[in-house]
Each structure stands twice: as structure tokens, then as C-alpha cells.
Partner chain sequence: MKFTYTIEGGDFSKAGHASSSVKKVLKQLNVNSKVIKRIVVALYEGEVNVVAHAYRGKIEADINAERIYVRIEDEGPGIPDIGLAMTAGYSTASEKVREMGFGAGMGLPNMKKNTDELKVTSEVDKGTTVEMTTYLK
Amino acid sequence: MHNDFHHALVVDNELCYGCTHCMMACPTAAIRIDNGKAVIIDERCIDCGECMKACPVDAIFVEQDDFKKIFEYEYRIAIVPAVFLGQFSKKISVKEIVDAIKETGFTHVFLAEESAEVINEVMLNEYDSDRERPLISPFCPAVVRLIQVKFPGMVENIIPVKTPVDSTAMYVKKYMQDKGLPEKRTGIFYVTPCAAKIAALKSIPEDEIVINGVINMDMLYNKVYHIFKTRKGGNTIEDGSFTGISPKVLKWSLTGGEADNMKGRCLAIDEVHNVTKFLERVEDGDIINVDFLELRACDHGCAGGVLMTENRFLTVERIRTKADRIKEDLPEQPIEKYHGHLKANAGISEIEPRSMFKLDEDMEEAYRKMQRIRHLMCFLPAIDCGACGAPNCQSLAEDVVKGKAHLSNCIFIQRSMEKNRKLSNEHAIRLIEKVWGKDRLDKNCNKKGAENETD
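The form predicted in complex with its partner chain - chain by itself:
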């Protein structure tokens, strides 16, 4: 299972009909069409979920563990992000939501951001370090990966600190141990709002793994929603540590959640294209004197996560309302006893660059490839139509030079080859079928928008 760049997004070949929507939406040009199906290139994918949001037939999904796996354990713990609380009407209290989660089978429920206080302190300590500015939060794993592949020169700006989920998981484990519950019979499950969090959790070295499984948030939403819809009486199993959460913890994963609690000039930027554009400018040296950047791949932060069911604007509003209702003086939380332990263990190793741009390790070879790409670009039509199975002409040229595609995949090149009698009609059709699948050009009335459209 372990792989230091694990991916959680998977294409369902049964459902995919090779429409190019995902390929065109991908912010790192990580998708190609081959044999009529979308293919994700591992080295480029950052697990942001843009492809999943773009797919018209839900052919891209997020892998998860079987829900039944929780019943392999006697103590079944759910670590749930705050945005889950914003999935339900304001009339439903936090306690009711927690109870319903327990009714699905969990024995304990913890909030994923519970350790945000500790993480906040560690990040503030970084201000005294000589780390490159702006400091960048590692909260969103899709952003961390975006920086690794697209802005490798900026990995050093990322504060090497655990994400709240990882730190909370550590707390939960210790808390359960201290309660005398045997580790072997305790299963910790994370309810994820996105693919990026799963990918990151599964990339943690084996010996550091605390979480036993991942449940997609939309799946838990369905279970909990079903309980509310069919509910007869109340049901309380055992009290969790959910009372007395602070507004800061509640809002941590929303846009501004971190930036509002950092020092100096702090900016919060959400949505992967916005983040990319902003980082371009920071990299160009065009934006200076910024101390801290909160960067999130999703619009409105985790409220816009790809596995979120409810509309993100409503989610944000509900969470803010809940946060505003919280009284000033909160009772001491069990996590506070573990503050020192969590803080001492909050560090992670420095993030490594993994540039997706470099054409070759060897600069001379990269130079030769670059020259070839520029030469190929003289012939490609610069229409960026995607009909070659790559998202744009530049990507096709790069693929050709890397030996992964042919110039003749371009349908316009095919045309001029046919004109110059360098390509027969049959051969041209074969080329098209290789990329778009056999029979793709045949009449088919079942496709979307056609006479006998089926769903």
C-alpha cells in the first residue's frame, strides 16, 4: 500500500467515454486520452480533484476503504473534519450529528482540526527561523504537491509541520492508550473531504501510520442523512470529546482559517488556479514582503472539497453561524493535556521537490529535447483542441520528445500528411482509433445528447 507519492483518484474505464473534459480541466496537464479512456500520469497528478469535478458522468472516483472494515475493531474511532458539520441544516445540533455518526457504527468521534491550536503555535514559532518568506502552510496536500511538481524552488518555504489531521490522530491514539484501551482493538478512521488528504495519508511511511482507514465524506453523509430521515427516538452511545470546540478550530479549514491566526502580512488564497497564478508571481519576485500564505486547492477551502455533498457557500455559512454561537469561556478540553506531547512531535521532514517540468536530469539532454520540442511546435497548429489525446499542442510536442506519442496523433498533421500522400486514409483512421478507441467514429445514438441517449 505504501508509496511516497500515492494517488487516490481513479478512472473507471467502464464509465469513461473519453470526452476530454477532465484532461482540459487538469491544472498540471496530467491527463491524456488513450484508447478512448482517460489516463492519469502519476508524476504530474497532485490529487486536487479538478478532473472529478469536471467529469460529466462521474467516471473519476476517490478510492476508499470498505466501510465494513471499521467493524474489524472493537473501538471504532471517526476523525471528522469540521466541514462535515456544515453539511446539515442549522437546526441539527453538533451533538445530534455526532450521535448519528455513532449510530453508523463508530464508538468515538473526534474533530480533525482539534489539534489546530498546537499546529498554530508551531507555525508561529517558524517566524523566528531563517526560513525563506513567505512561509507557506502545508495544510492542503494538493497544494504541497502542486509546489513540489510545479514550483520546486519553493518547497523550502513550506513549514515542515504535521497537518491537523495527523496531529489529531496522534492525540487520539495516545488518548485511547491512556484510557487503557488495547491498541490492537482500536481502529482510527479518517473521514476525508477530498482525494488529496487520502493520497497524503497513504504516502506516510509505514511505521508512522496512525490511521487505519479512510472513509469518503459523501459516503458518511449518506449514512448520517439516512438516519436523520428515518429517525424515531434519540440515541446516545458514549460521550465523545466533542463539546467545547473553539471557533478557531471550527473555522480552521475554511478560507482564512489559518491566515487570521498568523502574524504579519498574511494572505489566504483558495482554488487551485488562483493558487498557481499567485505562486507564479511570488516565484517571479514580483510579490514581496508577505509573511505567510494560506493556500488551498479548493474554492472556499475544504468546504469546496470534492467529496462534499452540500453547496460550499451554505457549508461556510453554517459553520460560521455555529462558531459565532460558541460562548467565550470553554471548558478545558482533553486534548490540552497532550499539548506538550503533540507539539514536540509536530515536525515532519522537509518537503522534497519533484519537478514535472524537467525534460531530463541531464541538462545537455534536456537542452536537446527542448530544441526538438520547439522545432515540433513549428509544425503543430496551435489550436489546443485536444484531438490528439493531449490537452494542448505543447503537451503533445513534449510527449513526442519523451517517446510517449507521435506527431501524427495530431489530426491536422494527419490531414497534411494525407495531402502529401504520406498517410493513407485507413492508416489515419487507425491512428484516430488508437487514441479514441475502436468504433469511436461509428454512428452511436446512445451517447449523451444523441437520439437514444441512455444514462
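Structure of the form predicted on its own, given the form predicted in complex with its partner chain:
Only a single chain is listed, so you will not see partners or other molecules.
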């Protein structure tokens, strides 16, 4: 694993007005309000996208590569996840979707989960190892980062195997080379349903990069949708074939896609807050005798990704319908010739913990800081109102000990200090303005929800 975390989520300070929706939604307390704007703390952020979903004014967005970048290559390959197929009506065939993707500029299209059969075999082999139980899937990069920063003691439970998109990209690169296409003229682009996959792919060291760029799924969807809307003639009914891709591969990214194909007692948990609560119980020893955990940060797996356009329930239904129509006698696929190569290169280095709770490199000093946090909590009201610019009192106490905030940021402590004449009214106003921005307390009938609200 690379030492640095790339982050794909960005705050637009022109749009952000410090409403705290994102701060309260974040599962790792990675957001603060400073000078009236949301600020993302890099070492805590896992790029799950909960902040982006919670923002009422779309002030948080996902960075992506410019679509024009694909035209820097003669051979332009799109690696598209199966959930992209579920964005379109059942009346639109897979072939039509692939053809439309090519009309946007790509010369080749591959399914991201094509290597899932190989990955599944490697994961099943790991079942017989002495790795700590429960084994945890590495599929969701947001969950991997969640474990790294919030449950560092469980990183050894994560199976050190490539994700299907990484393995498929490796297959595509080898396949294109074997067809005699020059590597420098071939660009491989992943179409992602979420921010976390962008962050993970952008964190790969340059000498290990296989994928040349990442395209937001909602942007490609709009291009493909426009093609269908402007094309003359009716849609065709799905003919039931999918060029030999198995139902397992199609459903791999949905909730239960992995768990249904593993051994022993397997559980599938989706949505990042559910995952967090479940891991807390596993860490506390409340949940035992589980062999495998499929954990996904998004509701219904990748069908609920923040860059998805269509309703996640409809997406799941469409994917399952396509999987049910696949014939059992599947023809041999090109990827099957590369199974040995993919298995031999399926492993990754052990994932390292990145605890967000590390207070100091020196253990004694870290212990003293922890004791100080506990002492500060004696004075804080534990109301967790967020008025201090931190999501809860515990986070404020941690920020104070780290030198990034003051205890007087708490409005309840401010009132107490004013009562005891340890803080002037003017100073209290300055403290509020530092967090929430100047003139925040002034009357403004144009703000969101007010009587003269403007767009």
C-alpha cells in the first residue's frame, strides 16, 4: 500500500456556507467548520462520500480526470463496472450500452468485474490460512481506509488480494499487449461509481500504475443517455446473452455478491455507518464465529455509489434481471487464458494501519494527551451540538489537545466564562466569527430557508 492517501472529495468554498450537514454525516469525524467553511481533515477522511450526499448546496464535489484525456491515446479502453449497466432500462440491451460508450470516444469496453472469478478463487484459498478471523474483503476502498484509520487493530483481517478492477486492468493491459497494441498508445480508464475508488487508484505509486485515468460515472452516464435520447428508432429487448460473463461476475459488486460465494459463516453489511457499528461490536468481541465479512460503504453496494445517477433499488433489480437471463452454457472468454497470470499476481502487500487516534509518536506523551482529553471532557457538556465547529465534544477535546482549537470554542463554556467575567461579550463574538465567519449572526433573509431565500 502507498504511504500517502490521495483524496478525491473537494469543498467548493464559493458554495459552502457552513451548515454542518457534512460534518455531522461524516463517519470518521473528518470535517470541521472554520471561518464559515467546511474543512476536510486528510488523515481522517476515507472518501466515502457521505459528506457529498449530505450537502444541501452541492458544495462538495469529486475531482476527476478531464474526459478529453482519453483522446491522448489511439486505443482508448473503458473499464466499466456492472452497475453502470443497471443505470439503463431493461429494454436497452448490453450491446447497445457498449456501442453507446464507444460512441463517446472509447475504442474498447471491458467489464470491471471480469476477473471476479479469479479473485474469488484466491480469497477461497485464503480461507484455509491462519489469518485472523473474520476474514474481511478488500473490495471497498472506503472500508479499507475506514479500518486503517478507525480500526487499525483489524487491518490484518483484510485479505491482501487485488480488487477485481485492479486485476481486470492488469488483464486488459496484458491482453492488449498480446494483440500487438503499443503500450504508450493505449490508455486504460476506469469508470467509477464512487469517490473512494478514485482516491485508491490515485494513491498508487507511479511505477505501479496500470490505469491511466478515472472517469466519473455520472458524467459518462449523461453522455450515453444523451446518445439514447437523440438516437432514432426504438430500443431492443435484452436478448439474454452477455458475451459469456457469469451471473456471479455481474452481481459481484452488489450486497451479498462476495459473501454468497465464500465458505463458512459469511455476513454482508452495507452502508458506512452500519459497517462502523458492526466493526465496533466485532472489535469489542460481541460478535464471534464469523468466517468472512463483506463490507461495503454504500447502501446496496456499488449500486448506491455517490456518482450513480439512477435509483439504487432499480439498479439492483436490473442487474439481477440481466444475471438471471444469462445462459448456463457460457462460451470460453479471453480472460480464461490469463487466469494463471492473474492468480500469480493477485496478491498485494500487507495493508498498514493509519490510526486517526494517534496523539503523539512518543507513547508516554500520547498517554498524557489522552488523559488531558478525558480531563477536558469533564468540562464539556456532551451535547454534541456542533456549534464549536467540531462534530462532537470528544472531537473538540481532541482538537484542543492537538493545538487546533480552544476550549472556549464551546458556546456553553463561553456562557460560563461570561457569567464569571472571564470572557467579554466582544471576545465571545470574535470566537464565534472565527468558526462561523464574520457577520454570521447578522440578520439575513436571503439565506437558505429564510423568507427571501435566493437560488
